[in-house]
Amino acid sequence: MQDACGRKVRYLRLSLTPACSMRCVYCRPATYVGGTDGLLSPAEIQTLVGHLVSAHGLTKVRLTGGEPTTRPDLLDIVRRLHSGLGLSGLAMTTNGLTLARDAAALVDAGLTRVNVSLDSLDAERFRGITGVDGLRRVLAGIDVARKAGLSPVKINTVVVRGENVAELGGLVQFAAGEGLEIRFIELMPMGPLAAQWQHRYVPESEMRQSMRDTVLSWEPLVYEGGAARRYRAHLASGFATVGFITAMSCNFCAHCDRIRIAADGSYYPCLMDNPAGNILPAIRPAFDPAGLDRILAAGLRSKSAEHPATGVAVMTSLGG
C-alpha cells in the first residue's frame, strides 16, 4: 500500500476500545461516552492483520484504546498477532495501570514493546490531569514491564502548558534513573483543549529552554523513522534517550508511514482528518480482501501531503 505521495504503508495502528480508565485532560471529553459494542473480534483482527502482512508488506502492529488493557480478550489478540503472522513487532501503548498486573502475561502472549503514559511525577499533578489517582500503580508497571523484558520500555509524556512544563526536567532525570526512552509529544488542536490549544500548547523549543538546568547538552541520534526526533541527553549525572513529537512545530508528514483503524472500523489515513470510511463491510459477516483493500486504497489516494490544521477525532477512540 502506498498512498498518492509515493509513502508506503508498513504500520498500522489498531484501538482496541474506546474505553479508558483514566479522563486525560487532553485526550477524553468529560461527557464522552464511548460504545463498546461491535468491536473487532480477536479472530477478525487475526484476519485484517494477516491480510495486511501478507499482501501489502504490513510490518509493525501498535494495540492502542482508549486503554487497550480493559478488554478481557486482550491476551488473545496479542497471541493471535504474535504466532505466524510475520510481523517484525507486536508494541501497545497503555496507561499502565494494570501493567503491574499483566506485564508478565503480555510477554508471554508474545508482546515485545510498550510505551507507557506518564505525564507527572506528582501525585496530585498526576490525578488532576488524569483523573486517577494512580501514579504509584503506574510507577510499578513500568518496573514490572521492564522486569519482564518488555524492551524498549518507552515513556509518552504529552507537554501542557498549565500543567507540567515546570516538570520536563525531572521526567528526563526519572527517565535516565530508569534507563527508559522518554518521549515529549507537542499537543495538538483537537479533543478536549482544541478550544484552548494556543494557549495550552508548547513547542520543543519551549520543552528544551524548561530543561536548561538539567539537560547539558544534546546529541542528535540517527533518524531510524518513526514520529520522534531523538537525543541523548547529557546530563551531570548520566544521560536520557529523548525523543520529541512535533506535530505542529515540525511535522514528520513526509515520513508517515501509517494508517490508524478505530474499534469501530473507522479508518484514518491520517490522524488529524476525517475517517476515510470503515472497513467493517469488508469483516463482516464474511472478509471480503478485494473489498478491503478498495477501502483502504481509496482513503490514501486522498491523504494529503500534511495534515490538516485541526483535527476532528476524539483521541481517546483513535488512541493517538
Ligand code: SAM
Given for the second form:
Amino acid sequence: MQDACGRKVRYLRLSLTPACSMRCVYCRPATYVGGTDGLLSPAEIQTLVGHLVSAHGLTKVRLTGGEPTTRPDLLDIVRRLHSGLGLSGLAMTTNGLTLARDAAALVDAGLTRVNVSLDSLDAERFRGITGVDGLRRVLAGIDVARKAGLSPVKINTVVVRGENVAELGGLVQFAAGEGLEIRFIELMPMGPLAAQWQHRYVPESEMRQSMRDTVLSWEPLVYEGGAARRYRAHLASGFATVGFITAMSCNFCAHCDRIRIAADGSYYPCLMDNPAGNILPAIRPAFDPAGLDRILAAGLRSKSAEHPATGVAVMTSLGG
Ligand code: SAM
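Return the form predicted in complex with the ligand of this protein as a structure block, the form predicted on its own having already been given.
Complete assembly follows, chain above in first position.
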C-alpha cells in the first residue's frame, strides 16, 4: 500500500475504544461521551491486521484509544495480534493508570513496547491536567512495566503553555534517572484547546530553551524513522534520550508511513484530516478483503503531502 506521494504504509495505529479514564485538558472535551457499542471485536481486529500484514506488508501495530486498557478484552486482542501474524512489533500507548496491575499479563500476551503519557511530576498539576489524582499510580505503572520486560518504555509529554513548560528540565532528569526515553510533543490545534492554540502551543525551540539550566548539550541522534527527532541530552550527571514530536513547527509528513483506524471503523490516512471513510462495510457481516483494499486505497489516493493546518477534534477517541 502506498499513497499518491509514494509513501508506503507499514504502520497501523488502531484505536480500541473512545472511552478514557482521564480527561486531559488538551485532549478530551468536557462534554465528550464516546459510545462503546459495536466496536471492532478481537476476532475482527485479528482478521483486519492479518490481512494488512499478509497482503500489504504491514509490520507494526500500535494500540491506542481513548484508553486501550479500559477494553475488558484487551488481553485477548493482544494475544490474537501476537500469535502468528508476523508483526515485528506490537506496541501500546496508555495513560499508565492500570499498568502496575496489567503489565505482566500484557507481556505474557505478547505486547512488546509501551508509551506512557506523563505531563507532570507534580501531583497537583498532574491532577489539574488529567482530571485524575493518579501520579503515583502512573509512576508505579512505569516501574512495573519496565520490570515486566516491556522495552522500550517511553514517556510522552504534551507541552502546554500555562501548564507544564517549567517542568521539562525536571522531566528530563527523571527520564535520565530511570533510563527511559522521553518525547516532548508539540500541542496540535485539535480538541478542547484548539481555539486557544496560538497561546498554548510551545515550539521545540522554546522547549529546549526552557531546559537550558538542565541540559548542557544536545547531541543529535541518527534519524531511524518515526515521528520524533531524537537527541542525547547531556546533563551534569548522566544523559537522557529526548525526542521532539514537532507536528506544528517542523512536520514529519514526508516520512509518514502510517494509517489510523478507530474502534468504530473510521479510517484516517492522516491524523489531522477528516476520515476517508469507514471500513466496517468490508468487515461485517463477512470479511471482504477486496472491499477493504478499495476503501484503504481510495483514502491513500486523497492523502495530502502535508497535514492540514488544523485538525478535526477526534484525538480523544483516535489516539495521537
Ligand atoms: N490514553 C492514551 C494516553 O493517554 O496516552 C492513548 C490515547 S492519547 C489520545 C494518545 C496521545 O495523544 C497522547 O500522547 C496524548 O498526549 C496525545 N494528544 C492528545 N491530544 C493532543 C493534542 N491536542 N496535541 C498533541 N498531542 C495530543
